[in-house]
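One chain follows as structure tokens, the form predicted alone.
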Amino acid sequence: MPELPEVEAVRRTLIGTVDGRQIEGVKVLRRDYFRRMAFPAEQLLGHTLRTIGRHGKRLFWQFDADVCMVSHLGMSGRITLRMPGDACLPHTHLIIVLAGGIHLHFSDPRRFGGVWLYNRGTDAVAEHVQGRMGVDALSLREADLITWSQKATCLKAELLNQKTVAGLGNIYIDEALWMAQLHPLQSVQRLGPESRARLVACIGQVLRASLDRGGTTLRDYRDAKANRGGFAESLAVYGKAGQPCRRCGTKLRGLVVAQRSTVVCPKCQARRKRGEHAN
């Protein structure tokens, strides 16, 4: 599933090309791709796209008259810049034509993603962010984790919870925990201030490093210009169970945490014993 760096890479490859352009055509190929429609999608015609924002893994398309569209890539979705005459990608569900002959193709083979339409941007934020998503992972601070002292959940499960931190998924949680030398099954309430600060710093470092490479392409992901992300070759632990840890040489171990495949270094990420706190 595209995580924060991949969604942000899509946004960055769109900004500067599509903002400020008026919609000249809307073609809906699968109406059930829209999860919510405050008005028929065809009524986007004539509106001008002002900007594209992001929170977590969702994009917020802000048009004039405060009209807002929210998009989510799901497991395998793509938003691709196309030109007139370009072949339609398989599983394309929505095409938006912008001034200048720019076509935006929204495709999603598995249809776990979708699009929402709102009359007001505040409605979009209320439904998708307020009470549903925590702080965006790129803006995460240690103070945002202060409530962890009252929680008994494990680190990976808490980081997967979008209400806690928005934008993280399996890839970058494994990478950040390895970098911070923290075990994914460690209880968050036993995490000391130093460990919380180190984790926050490592999350930011991993996300920014991935963004510098355009995200991670393992199979389906492409940015809006169809470029592959190059961060896969920099992954330290994700998908590398059985290989030596690049920090200490210990064989990396695979396990399941919060119903997700997980990879850890048993030496670098030794789990604290009951009663011990990670500083």
Second form
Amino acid sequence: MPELPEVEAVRRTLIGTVDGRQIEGVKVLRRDYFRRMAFPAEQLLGHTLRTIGRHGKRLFWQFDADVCMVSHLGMSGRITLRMPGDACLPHTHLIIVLAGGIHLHFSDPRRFGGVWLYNRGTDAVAEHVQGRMGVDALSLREADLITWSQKATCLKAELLNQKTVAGLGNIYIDEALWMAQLHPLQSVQRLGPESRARLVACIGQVLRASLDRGGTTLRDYRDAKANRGGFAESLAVYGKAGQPCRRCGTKLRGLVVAQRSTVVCPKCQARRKRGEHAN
DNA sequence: TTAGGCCTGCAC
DNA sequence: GTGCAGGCCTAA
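If the structure you just shared is the form predicted alone, then what does the corresponding form predicted in complex with the DNA look like?
Okay, now the whole complex, with that chain kicking things off.
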């Protein structure tokens, strides 16, 4: 399940190979994979890919003449670099052929992902990010969470909300909360500045550690060159309910928070009693 | 603010 | 055969 580190790993395996190349072919196998088509995808033909940026879990493909494509991998999406004649993965919805015989395959069995096309003249990044995504999780600072004092939600629900912080998903939220020794059901409102700062530091630490290992591969995830990520073996809590906590040995507990499976150490992440402020 | 729908593959 | 996994969007 691609979250920020996996999407960034895909971006890094694409950059240097695809940028600066002209599009020589576009094959749309599923038109409804496009969430927005400001123009028919085939009109990408002839445009040159300038660069690929990222905000949260989305990639921003900047072409010349201000044309832009946004892609989101959803749960099961993959972007794969292939050569002519290579077989398609199952559920390939879009193929882009770049100069030099480089084929980009966009596949996504569950189709929770998607692609958006923005016209020339629109500031696609601003338009796409505006009202949809908050600050990118890698540049999160404690000051970005200042509005938390007015919110009635719990930590995990708030961190899942991409409008608050963009890029975090179920895995890294559980990992960061465990590292920061905070309970996912802890009220956001009653989180003191010290805890907020610790949380922000832990989010950055977990994301960077995962990036160093090329992300987390549980089953499906691969980068654009089909490499697996190596962070799964470093996970402390995600998917480990019933196993002993790495820090204190207490049995990790599974629960459901904000409709997501969640794992906590009941001792390290003890919930605060009412009225007792976390620092 | 919460619940449901989207969709497929896999574990049971 | 059933149910679950999940991000994100829409509707109640």
